[in-house]
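In the block that follows, a single chain appears as structure tokens, in the form predicted alone.
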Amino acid sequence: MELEFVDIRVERDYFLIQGAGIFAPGIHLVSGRVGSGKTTLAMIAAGLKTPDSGRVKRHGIGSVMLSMQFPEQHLTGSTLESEIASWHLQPCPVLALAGLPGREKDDPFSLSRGELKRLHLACILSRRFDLLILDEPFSALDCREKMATADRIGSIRAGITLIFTHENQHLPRVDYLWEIRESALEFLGSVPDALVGWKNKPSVLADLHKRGVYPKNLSTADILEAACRTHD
């Protein structure tokens, strides 16, 4: 099972992306500042938008599921009952895991956009599909939710996750690393060997390898593991 981006572009005045490269099983992330293209490059790896030049190749990949940046861009149900009924789940396990038991029979409209994206997450995590895209998943959350929702993406252990996102603070364990540079997606290997060439890098990661200290990964927990070596 793999992605394959084959030499893709896309123009438009002022704006351009382009990049070339596989993303095999595993969790990757993309990271780019915001407006350099990431969500343009998500719609394209789902198949919502076609690039200018270039081509998509999808091999072994079934099922495919993009989650957007705003979770009201997915809504279908009146209730969020029948929300979670659309995605072919039980409301009473995905209402716990969005914080939101008892309200099957609220308005989505009525949540905040922070407990709209903890519900969509809820069912986009219950499921699992062979090509998950995931658009900028931690925006609207706090600082808690982000570092619950990472956990949760992090425990992915199927199929290929593309996570695209600006945020470099909270982040899950992934497997390789992309990052997008003057336009051009670059492919800058596994993790943890990667973490040195990142440009983007979180500035807490940055301090460590100053000081000649790798963690292990990206999560919280990989974080704290390396900033307590530097007190050995």
Second form
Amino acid sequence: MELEFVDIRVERDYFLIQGAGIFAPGIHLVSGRVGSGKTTLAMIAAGLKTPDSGRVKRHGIGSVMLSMQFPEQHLTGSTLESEIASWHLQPCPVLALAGLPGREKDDPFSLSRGELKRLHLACILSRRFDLLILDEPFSALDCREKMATADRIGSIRAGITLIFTHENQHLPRVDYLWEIRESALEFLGSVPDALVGWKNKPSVLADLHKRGVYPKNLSTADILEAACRTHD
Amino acid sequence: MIDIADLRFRDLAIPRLHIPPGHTAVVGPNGSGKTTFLRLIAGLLTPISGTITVDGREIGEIETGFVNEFPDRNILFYRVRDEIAAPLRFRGISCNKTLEMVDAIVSRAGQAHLAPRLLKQLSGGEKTLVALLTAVISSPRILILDEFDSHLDQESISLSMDIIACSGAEYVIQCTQNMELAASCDQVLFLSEKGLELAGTPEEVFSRLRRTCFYPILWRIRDGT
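Return the form predicted in complex with the partner chain of this protein as a structure block, the form predicted alone having already been given.
So here's everything in the complex, that chain up top.
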């Protein structure tokens, strides 16, 4: 199973993103600055947008899911119960996972943005997809939920997971790292080796690297373990 | 000083709180009432009971800038330049003066490239930066920011902090999930499902949150804990 970007390019008046590469099974983190084209690439990977040139090849990929940055854009149900049912899931376990037990009849728009994101992620992560694309999955979550979500994403063992994010505090363990630099998607390699060449790395990672400390991966546990490590 | 007394709105109850001038971070779990609190201070919600005053004046009498947590809900116009100009145009400031001020603020913020673009073409983070520039262009005395930084990368957050510092706002009240950012503010308020639990300097508030994930990771590394 693999997803391949074959010399894709999208150009508008003031915007350009281009890239090539193969996404193998595993968890890929794609980082980039605001407006660098993360969402555009996520849409292209999901097949919801066509590049101006180049093409996307999918080998052995059946099911595809895109989690959009703004959870309200996914809503179809007028209650939490009907929203969850629209994902072909049972309300009770999903509400429990989202930390919203007993709120079956509530209007999704009565939730805070963080609660809505929790509900949406609980629906997405309760199912399995060959290709799962997560656009800013940590946005709006509090630290407890960021860590829980990072753990859930990091425990996905099957298929290809692409995480497009600028999150810099709580991240999952990932297998591969990509970065958008000057309008181009670049493959930095496998983690942990790729962490060294990460240009816009999270401040906490930059702080550790300055001190010659190199975490094995990106989870909060990995960061804290490295910070407290007393041996190589 | 922003003075809150006997405030009640739905589940949120704050018997008494004084917010001094400066940059105040509002932190806490999802669903703890942070957005409600900000909207009450902005005058976008009316409390069931209690008062919010600024140096003795009603909150609605004070010029206030507000950035919504949903980037699309900030938008009124089609083009970025028109969006940023809106607060000045609503005040009847001349077209020439308005355009001059818009060009000045986008240039100062290094975002001149965004000015001619259509808002629908922008990323979530870019829309958020536009919303911030729109909120500060009329030099509000109070600036309220609802988790806008969750749409921004580190460099954009630094840029936003510069924009905020140059805005001249006397009170900046910012809800955030970025504890490193909160730790750099003058005051921190911690809301939980129980209401307002903690208020004070970052050191005072975070020292009480040491056993939680709300304690800044950089501080945890600094402390060796």
